[in-house]
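Okay, so here's just one chain, in structure tokens, the form predicted alone.
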Amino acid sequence: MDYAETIGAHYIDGNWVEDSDHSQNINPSNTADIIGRFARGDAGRVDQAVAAAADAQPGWADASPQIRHDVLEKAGALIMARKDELGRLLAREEGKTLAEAVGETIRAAQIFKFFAGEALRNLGDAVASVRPSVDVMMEREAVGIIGLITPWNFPIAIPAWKIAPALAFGNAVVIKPAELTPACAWELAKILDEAGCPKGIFNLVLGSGSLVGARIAEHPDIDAVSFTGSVPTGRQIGVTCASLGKKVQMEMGGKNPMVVMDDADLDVAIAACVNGAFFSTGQRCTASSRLIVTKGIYDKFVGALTEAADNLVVGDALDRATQIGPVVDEKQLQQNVDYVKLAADEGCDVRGGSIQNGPGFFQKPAVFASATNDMRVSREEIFGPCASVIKADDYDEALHLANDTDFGLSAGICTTSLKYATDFRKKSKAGMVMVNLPTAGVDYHVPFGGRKGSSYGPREQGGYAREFYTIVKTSYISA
């Protein structure tokens, strides 16, 4: 698949709409590789998409759920059939290793297939009224038009887990993917068109957050907004949506702890921490960026982690030997380098973290040994292959440190003690808890989301997604 000469257009009302302004999509493994040029829209393009969605959505909501099922099922099958091609595209535009990129593409296909089934399972309830001869029914209906704003780090999976439930429950969609990674969403638009999605039901508007994203949040005819991205942008969108009475769902990051107890299997703990902290170049909101290790195993753990991190192969995402791909762009790389310097200034024993020479944005994984939980590098989301290693006296202090954060997305513990595992699951102030597993890596059929500064609104994914993408109507019927 050669995108070098491609000009990616918007997809509005079933048509490809060109624009005079474009952005280059650059391969972060090799900046000389231009994947394509993609349109940069504005508020007017959003208005066009919303108008098309408003015309089409009532008919889609009233259609048989079998029709919605069939479109989503076919979309999932088309994605799965093209998993290697789409995975290669994803690796080129985002920088994930080829194995991770193909895995993410398979997950997108599974999400569409799961929600194809959910379209047939939009269940309601019926109860007896407290009044004689009155029946009460509770039914779920489509919200209307959903605005979706998605990030660059999972350029096919996150659009999939927002688009699929929105369509399954009878909504129309206007989506703005990240400007850094437009090609995967562009391919999704082509796939939904091929799958038979009616015109106006799915609309893709490419462009910047300041123009396209802002208009999606403020448009009076968009009924709900689902956003994944940074905390500052999420808060701004939340305020805008609240002022307009819109439903809003936000996923905004994490500073996720992994507790490693003295009794942990060291090999299991190192594997979980290396995966959670460094895979996907640390560019996951569920990354294990704080490794909280009890004192009896601390020195041994730091030594083993440093060795494992140093042995990871950093390189071109398309090279099958690569374990850690590039950082997504030069701006993110510079931010990571600044945090490595900050870690040293704050008193950490910094191991690794240097820029690796190459035609792309490569950085060696960084271990911040001797970190404390009050350091900026332990409190701010870096979004790179960097992990603070914090010493705790015992389990109680480790639990306290794990919860001492403004975020609450994912948390983990490595231990062979059922007592510690059970207590941590109960007392962790995170939306997702892992035991002897990386904090990153979740299933597609169960809810995803966190607490505190990480998330706002109903959960994403699984059957819980209907809480956001539907509204409940209560009907009273007199016999």
Ligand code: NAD
Given for the second form:
Amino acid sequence: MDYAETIGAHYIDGNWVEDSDHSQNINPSNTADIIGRFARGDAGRVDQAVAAAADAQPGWADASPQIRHDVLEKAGALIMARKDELGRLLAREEGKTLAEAVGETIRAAQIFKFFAGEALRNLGDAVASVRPSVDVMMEREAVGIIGLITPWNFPIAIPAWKIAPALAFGNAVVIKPAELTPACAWELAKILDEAGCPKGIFNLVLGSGSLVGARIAEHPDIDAVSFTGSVPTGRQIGVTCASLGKKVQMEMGGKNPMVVMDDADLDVAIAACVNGAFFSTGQRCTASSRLIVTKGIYDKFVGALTEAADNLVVGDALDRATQIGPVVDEKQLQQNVDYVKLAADEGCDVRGGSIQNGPGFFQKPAVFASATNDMRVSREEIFGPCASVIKADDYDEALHLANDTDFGLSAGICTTSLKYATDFRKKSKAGMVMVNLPTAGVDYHVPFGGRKGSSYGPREQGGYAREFYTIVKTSYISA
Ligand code: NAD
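For the form predicted in complex with nicotinamide-adenine-dinucleotide instead of the form predicted alone, what are the coordinates?
Full assembly next; the chain just shown is listed first.
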């Protein structure tokens, strides 16, 4: 796909809508590679999209669930058929490796297919009333128009896991993807158009958070907003939505702990930590950025992790030998470099983390050995290939440190002890718990989400997504 000469337009009411203002989309592996130019809309474009959605949504909600199933099933099939081409675009646009990008694209296809089935499984309930000759029914209806605001780090999977349930249950969508990754969302719009999604039901408005995103949050006719991104943006959107009485769901940051116990299988632990901390260049909300290691294995672990991190091949996302792609942009790279310096200033023994020369934003993975849990590098989300390694005296201290954070998205433990694994699973204050597995990497058919500063509102994905994308109606019927 070569978009260099193309201008990606908005998709509103089934039409491609041009704009005079554009942004350039650059390949972070090679800044000379311009992927394309994409429209930058404003509040007026959002208003146009909402008007189209308002006209179309009642008919979509009333349509047979078979129709919604068929559109989603076809969208999933079209994504799957183009997985290599779309994966390549994703790797070029966002910078994750080709294997990771194709994997994410397959996941997006699976999500559409899963929610195609969910359109048919929108079960209700019936119960006898406490009053004689009265029946009570509980049914789930569409919410209405859903505004979706998405980040750059999973540019096809996150839009998919919001769009698919929204459409499955009869809602109309206005989505604003991240400015750094418009191309994947633009391809999704083309796919939904080809899959036969009726006009006005799916609308894509490209542009900035401050103009397009803010208008989505405050538009009076948008009934619910699902957001994924950083904590400050999420909180701001949450306040706006709450003040307007809108339903809102926010998936935000993480500072996810991985506990490594003395009894862990060291190879399993290193594999889980390397994957969790550094794959996808550490740019995952579920990344293991705090490795909490008990004292008996600490030195051995730090040695093995440093060696493994140093051996990772950092380079062009499209090169099949690459294991760690570039950082997404110059701003994020500078932020990572600042945190590497801060780690040293705070007293960590820093291993790696240097910038690599090249036409892109390349950085070696960084291990912050001798870190403590109260350092800023252990408390703030860096969103880069950097991990603090924190020593704990024993299991109890490790558990305490794992939960001692403002976040609560994912948490893991590497151990061969059933006792520790079971206790950790029960006492972790995270939304997702992993045993002998990386904190990142989740199934598409089960709930995703966290606690504390990481998430707000009902869970995303799997059958639980219905909670956000539907509204319950209770009916009383007397014969
Ligand atoms: P971000 O908050 O900067 O942007 C997210 C989206 O919000 C973008 O589309 C952006 O344009 C939009 N936005 C920005 N300002 C806005 C405003 N005032 N009003 C409305 N919309 C606005 O986040 P990012 O840098 O794109 O993504 C990285 C962050 O996302 C990290 O913190 C990461 O942890 C988080 N993340 C969380 C999850 C999760 O499920 N918990 C998943 C992926 C990423």
